[in-house]
Amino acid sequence: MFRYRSLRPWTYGALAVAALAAAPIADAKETKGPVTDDIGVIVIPKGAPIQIGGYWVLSGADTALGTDQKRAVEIAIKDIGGKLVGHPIKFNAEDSLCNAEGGQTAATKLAANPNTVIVIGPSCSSEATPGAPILWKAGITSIGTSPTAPALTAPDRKPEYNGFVRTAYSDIDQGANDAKYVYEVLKAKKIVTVHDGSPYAQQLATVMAANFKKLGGTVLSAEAVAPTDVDMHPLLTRVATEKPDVLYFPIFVAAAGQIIRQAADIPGLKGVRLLGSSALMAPDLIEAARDAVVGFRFTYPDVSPEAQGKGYPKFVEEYKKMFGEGPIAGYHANAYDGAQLAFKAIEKVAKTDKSGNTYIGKKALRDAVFATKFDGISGPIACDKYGECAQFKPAVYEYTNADPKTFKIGVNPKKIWP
């Protein structure tokens, strides 16, 4: 039978976080200089910076997924000389904890900035699910980087999202591959989710499992544990009894270490598939999931650099220049062409006065990202009308080996499908 587990408070607690920030962006109207703008104007003097903002999860268990996207970003920078516009870039990045708390908190404070120009980022749907509506009540346009979750770029999204647009995919896309994985691929026709509350993992699982009863399988349920829960022990004895062919945990970092170790200690979970998703692409999985690591699958775009754009080998070595290490996550393509784009839409909207003075409408911004088209080292970027502007590629990697130092992408973990 298909059983639902009900939600942790704290999931109602950050629904609540967004509820708060969802009022709709007031009317602002004004002109300066040569620039005539519906909800603002941004000056930027003579010689000031053009102030860029950024927020990713840069601490905790899931760093490497965001301090991945912020080094992407920096390159970019590095690429166009650090200026733009006649302005020296200032960069503010601002860590945003990959929950609802710390999404809230990093987009206040760069909303609080007046001379924000456009933010790049968040990773995780739990930062962007509060932060990009408190962003565009402040006229401030944001790119998201890695946040998947479905209802941020859905036709029926509110008011409060329309300045957020996103350089990867939507979990609509991911899910309905993963179903086709499982069920056509590894043959299963039972499983169980599992899901941690946040948007990403929650709209995930719940795609994924839609589409599996549509190919013919069968959900047994629905399964739910906390992003800080360590005992895994009552949960996957639990799934035990249902015998499922396939348990999918579309989760973070620290919760999934501990179901991979764990589950080696559940006599009936013996034959069943482990499966997790896009995650679990980071050297501290393996930290967290130590020997059990080797051989655990999950889905993945597919990030091997014939999927990527032309650009994209390039890129990498720059990477490997600056920061003495190949990238450590796999979103930084995105996070370089969300960077890209903004730089782009700047680009065609700004206005320079004979004084050297600089004057960019935060609407005309906002419809100029809209509208920018360019290919990417990602892959082709253009925005439909409710933000979203990538296409997904789906794939499947697995770890070969329990050392966090012999973490490459493309090694450990390889791409095993398609």
Given for the second form:
Amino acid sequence: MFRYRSLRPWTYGALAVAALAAAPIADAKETKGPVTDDIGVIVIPKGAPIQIGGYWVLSGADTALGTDQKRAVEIAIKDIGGKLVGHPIKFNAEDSLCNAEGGQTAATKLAANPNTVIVIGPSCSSEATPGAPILWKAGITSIGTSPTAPALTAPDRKPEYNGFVRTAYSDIDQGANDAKYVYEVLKAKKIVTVHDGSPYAQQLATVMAANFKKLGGTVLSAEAVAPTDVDMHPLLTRVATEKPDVLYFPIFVAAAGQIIRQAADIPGLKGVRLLGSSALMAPDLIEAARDAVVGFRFTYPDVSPEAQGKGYPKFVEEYKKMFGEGPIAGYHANAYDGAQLAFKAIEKVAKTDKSGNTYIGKKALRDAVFATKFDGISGPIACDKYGECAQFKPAVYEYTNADPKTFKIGVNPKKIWP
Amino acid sequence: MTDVVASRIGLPKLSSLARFTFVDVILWALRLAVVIVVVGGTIGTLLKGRYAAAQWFDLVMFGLTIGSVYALIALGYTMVYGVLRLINFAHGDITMTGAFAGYFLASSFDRSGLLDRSPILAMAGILALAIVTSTTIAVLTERIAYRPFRHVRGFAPLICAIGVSFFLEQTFRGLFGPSIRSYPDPKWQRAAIDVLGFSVPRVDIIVIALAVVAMLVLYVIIQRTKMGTAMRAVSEDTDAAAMMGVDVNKVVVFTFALGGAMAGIAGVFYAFVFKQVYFFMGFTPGIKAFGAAVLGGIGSVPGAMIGGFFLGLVESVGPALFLDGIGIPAPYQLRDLIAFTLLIMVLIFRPHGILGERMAKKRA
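Would you mind giving the form predicted in complex with its partner chain, to go alongside the form predicted alone above?
Every chain and every other molecule in the complex is listed next, the one we just looked at coming first.
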């Protein structure tokens, strides 16, 4: 006879782990209306809105990064007439603060809404790292629009990331490109890297350093700051004692702004080239670093109109019309394509019955996202089996003016390479 | 006699040695480990000779600059705690309000050219507006949020303080947006001054000097004025002070006003050194200043000053001095760890903080 007392504590633990590992696939097979799905079916009654979730950084120093992407999704919604498979679109955007806590909270909120069909976002890898598994546990597919940490789409990613794809490239490519630029173009032989503990910065700095060493360069030290650090003087004083050719800091706006400003105060850093990366395309960086920003370079994907897809110029016009200014960061095209990917996949799998109710299978939607291919405004979109859907085109930009009002991608900062 | 000496330096009494527990052994091992790291690391770093004298001097100056800001904020924590036994968690955000108020005036002075033409007048104006704003908000906070909880025991006042903190942050976010703003960077602040043969940015000297002046003025107010005496009386024993005719409400308002003024000055100094202003900027320095207040002995005014400078110096000099010598790579990522480990160490040796015990004795 089965006696519950015969179960040891570790048995409970093992059962709990097994249950968690199996989620969301575990016995959630469901049939509603004409649709049967392995992990559940979302029903949208006739006339009810179809709910699309989104989470990006919408406050703090990196506001521009997330707001730009949220706006792109709003344009995509407008472009399809605000309706999808016969239902008006309800767009629920959350602020995920570009940190793990924010990502976790936003994802939990979106996952708690049983009507969330799909989620677009986030902007930061630190948000996606805890956020994507929470969403997938609820059977919700998410489409990252600028989290670029390699681990998110690596071949060895954990099963809880199976519901995550991204319409942005991987920093495996960004890191290799950055190392090449520093070694071959800047002719630097010794560098110091700085990360801020976020998955994005940490992984990009590591990939870049590994590639730089492979090319024959020396990494003098791998430093770290906290994203909220303001006093960089002591760190920079230490860096100056190492006499690097380049200080590479792929971090976010607030801390990067402090490094750019304060490096000018350290006599030993005169002549050391500062180089940031893809989180620093924002008017807020000019505001944060002011005069010191002029001449500052950062590596970035090539976002010049000629490097983008066909529909890009029309998109920019629409952007200006809707928001009264040009794009305020660099990943709007990826976000627009993320929204397109979501809409196309939903159109593929949604089934409507005679009374006008719509049914969407969650697993079917995930598979449709992975299978959908199209020419986006950021370039061709086609996901591999680990969820990597975009290609990387390298570039380097340089700020030319210290007035935040002059921010215009291609002008301030202007593309200087290739 | 031996026991008295032992207790004074933080050692257990000889008579209690027999009762040494496992936890005591761990604590002593921890103390020993920290002392070994500090002494060994320092010797190692100095022998390596990686940093030149000018760089050590720079590190000390950077530490004193941020330390003076911590000290100014810590004063607000310590005074309010002394009088009300309340940890005013919103104090860091009150600093933020001062920095914001100063920002608007500083930007307009910068646009009109006044900041470059008459720096002293401009700075006085910016500081005055920041002080008025922070003081007003601190006093209103006390009147609206804290006074109803004055006689409530338990966690309610603390939770209320955390609520006020959120309220201030989100209000400023709503009013002035979620993005960062940048203080102007006039040339006269960046220009270097020669101190003992080393060059130091002028803004650092100004911040340290003005912070020390502000602290001296505050100390004189507390020690020499009637209101200051009343404050000290209330912090010793509220009921006795009330019975002697001290208007406790007035004293509490005065305490919040003084703390608010110091926070306003700290906000402007912080923003002039580190430039960025946004709604969440008060949180981290607030937490650190609270640590500084505890380190110095919460409730003690000179303690808060010493605690602030100590924390600033350890943050700035500590990683290079203690960790470089023992070969730890990238020591500055352990900056907060070092600062707060030393804080814990000080509290293990002196549970009431650096100057806390003297106050306790006085009270007794």
